[in-house]
Structures are given as structure tokens and as C-alpha cells.
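Presented below, as C-alpha cells, is a lone chain in the form predicted alone.
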Amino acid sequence: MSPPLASRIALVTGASRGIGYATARALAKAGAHIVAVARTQGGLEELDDEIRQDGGSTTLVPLNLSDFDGIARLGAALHERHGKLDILVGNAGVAGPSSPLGHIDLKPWTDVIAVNVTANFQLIRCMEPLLRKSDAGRAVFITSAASNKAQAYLGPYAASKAALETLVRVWANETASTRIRVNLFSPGPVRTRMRATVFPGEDPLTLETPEQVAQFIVPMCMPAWGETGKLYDYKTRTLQSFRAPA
């Protein structure tokens, strides 16, 4: 029997480590060809080795997502090579400075917005035509509870995730009558390098692993997944609606 994602093309951003790495591996094990995007060449090569050992295949794309023209070139390359995209996992993100708002310079702010918001906007613009070519286009964006907690000293990150959620909500409404399913996934505290930089005193062994989280992202990428305009909260294992009624 063929794996459930055989012949599917899956684009995963931030694929060189953490949740992106684990999700790319899990999707590959389910049969998808992985288009792995990240800044870190070494992490991408390690991912490629792991996936190939499992019998899967990858296309490695070393790319800083603040290179918006690079995202457009990637979309054109995918169109030329595959003619479609079946799965988009918008995982890449940066934490930004942990400081009072008044102490944050403009450049660190714009850097966070560029990767966490504008890059995902550009992915939507450039990948939607390819997702429409799929018989079951699926898009999942990784968000955070920080988007509504408004926690002190995490202003750029919290604001960027709130903006991302609104962006994804709009897209879910716009594509509700198509075959594309657009959803958010909130992983909660996970044992990642980014989490460790923001909360250095936290015991990582008390946290869920990226591999555990990825097992809940994969079903949202399957052709059989019919929900759109939802947020899956991993911590509570609940699927919450955020799409306004038509």
C-alpha cells in the first residue's frame, strides 16, 4: 500500500531544526517529497540525510525568508518543476529581543515582523496559485499563545504572532470555497533552541519534544483533513474555530 502522502509536495519553512525539522521528517515518512527551507545549510543537509535514510526525498532550499524576492523565485521554481504544491507548513519564526518596548530599536522590530509576518504574507501570495493546482491543498501556520497573552518583554514576538493569526484568518475566509484548507497550530511550550533562548532558566526535560508535536501537525496536512479556519491547540488537544461565518 502506498503511504498516505505519496506524490505530494510539501514545503516546510524553518526546516533545519525544531518543529520544522521534526515536521519535515514526519511528512516525509508519510510519503511526501519535502521542499525544506531554512537559513542553515548544515541543518538542511542533516535533515536530507535523515529523510533519505528513511527512504524519502527532499529538495533543499537555503533561504533567509526576509529575502522576499527569493520566496517568489522559489514559487516560480516549484511551478516549473512540479506544477503544484500540496502542503505548506509556515513554521519559521524568530523570537526577537526580550526587552521593554521602549528599549527596542527599530531594526530588531522590523526583523521580527519581516520573518514572522511579511514572509508568510509573501508565501501566501506566491504559493496560493500552486496550492490551487492541488486536489487537496493544505496550509498550516505555526502560531503561539503569546499572540493573545500580551506578556511583558515579548512585544515584537507577541505582536507578530497576533498579526500572523489575523493574516491566516483572512486567507481562510478567502479560500473557504476552494479545495485549500488553511489552519493554525499552536504548539505551546516545546523543547526548541528558540524557547531556550527566551526562557533560559526553564528545564527542557519538562517540555514536549518537536517530534511529539509534529505527529499532530501531519494529520492537518492530509487530503482527508476537511477543516479550515481552525486553530489546533496542542496543549489542550482542542480544535478551535476562528473563521467568521460566511
Ligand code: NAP
The other form holds:
Amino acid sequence: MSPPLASRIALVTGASRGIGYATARALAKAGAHIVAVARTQGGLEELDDEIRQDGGSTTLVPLNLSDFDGIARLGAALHERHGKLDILVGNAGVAGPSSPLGHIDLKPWTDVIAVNVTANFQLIRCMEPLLRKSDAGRAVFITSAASNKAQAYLGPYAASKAALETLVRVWANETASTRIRVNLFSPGPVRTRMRATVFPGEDPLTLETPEQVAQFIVPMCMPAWGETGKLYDYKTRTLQSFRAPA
Ligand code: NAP
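Just the form predicted alone so far, so send over the form predicted together with this ligand.
Complete assembly follows, chain above in first position.
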């Protein structure tokens, strides 16, 4: 029997490590061809090695997602090569500065907004025509509980994830009558480099692994997944129409 995502094309951003890496690997195990985007060539090559060992295939795309024209070029290349996109996982993100708002310069603010919000907006713009060509286009964006906790000292990150969530819900409403399904995934604390940078005193062994979390992202990428405009909260294992109060 062929695997459930055989002949499906999955674009995963932030695939060089952490949650994106584990999700790309899990999607590949389910049979998808992975288009892996990140800046770090070494991480992408490691992913490629592991996926090949599992019998899968990848296209590596070393790209800074702040290069918005680069995202548009990627869309054009995918159109030329595959004529469609089946799965988009908007996972790449940066934590930005851990400081009071008044101490944050404009540049770190715009850097966080560029990667966490504008790059996803550009992905939506450039990938929607390709997802429409799929018989079951699926998009999942990785958000954070910081979005509605208004967490002190993580202002740019919290604001960027709140903006992302609204953007994604708008897109879900706009595509509700199509075959595309658009959802959010909130992983809670996960053992990654980002988490260790923001919370250096935390024991990483107390946290969920990216591999554990990825197992819950994969079903949202399957053709059988019918929900749209929802947020899956990994911590509570619930699918929510709107964010529950923090
Ligand atoms: P991570 O280990 O730091 O991985 C982040 C990924 O994003 C890397 O692959 C990184 O690749 C990529 N990335 C960052 N900036 C980029 C850029 N300018 N261009 C291209 N790729 C870029 O972090 P993670 O914890 O796995 O985070 C993944 C997602 O989960 C993020 O959206 C994060 O906000 C969210 N999240 C994480 C946690 C947690 O506890 N870990 C909790 C809630 C939400 P390169 O550096 O190679 O470019």
C-alpha cells in the first residue's frame, strides 16, 4: 500500500532544526516530497540525509525568509516544477529580544515582524494559487501561547504571533469555500534552540520533543483533515475555534 502522502508536495519553513525539522521528517515518512526552507545549509543537508535514509526525497531551499522576492521566486519555481503545492507548514520563527518595549530598537522589531508575519503573508500570497491546484491543499502555521498572554519582555514575539493568528484566520475565512484547509498549531514549550535561548534556566529534559509535537502536526496536513480556521493547542490536546483565555 502506498503511504498516505505519496506524490504530495510539502513546503516546510524553518526545516533546518527544531519543530520544522521534525515535521519535515515526519511528513516525508508519510510519503510527501519535502521542500525544505531555512538559512542554515548544514541543517538542511542533515535533514536531507535522514529523509533519504528513510527512503524519501527533498528539495533544499537555502533562503532567508526576509527575502520576500525570494519567496516569490520559490513560488514560481514550484509552479514550474510541480504545478501544485499540497501542504504548506509555516513554521519558521524568531523569538526576538527579551526586553521591555522601551528598550527595544526599531531594527529587532522589524526583524521579528519580517520573519514571523510578513514572510507568512508573502507565503500565503505566493502559494495560494499552487494550493488551489491541489485536490486537498492544507496549510498549518505554528503560533504560540505568547500571542494572547501579552507576555512581558517578549513584546515583538507576542505581537507577531497575534498578528499571524489573525492573518491565518482571515485566510481560512477567505478560502472556506475552496478545497484548501488553513489552521494554526500552538505547540507549547518544546525542547528547541529557540526555547533554550529565551528560557536558559529551564531543564530541557522536562519539555516535549519536536518529534512528539510533529506527530500532531502531520494529521492536520492530511487530505482527510476537514477543519479550517481552527487552532490546535498541543498542551491541552484540543482543537479550538478561537483562542481560549490564557
Ligand atoms: P528553532 O529551533 O529556533 O527553529 C527555528 C527555525 O526557523 C529554524 O529552522 C530557522 O532556520 C528558521 N528561521 C528563523 N529565521 C529564519 C529566516 N530569516 N529565514 C529562514 N528560516 C528562518 O525554533 P522552534 O522552537 O523549532 O520554533 C519553530 C516554531 O515554533 C516558531 O514559529 C516558534 O515561534 C514556534 N514555537 C516554539 C515553541 C517552543 O517552545 N520551542 C513554543 C511555541 C511556538 P535557520 O536559522 O537555519 O534559518
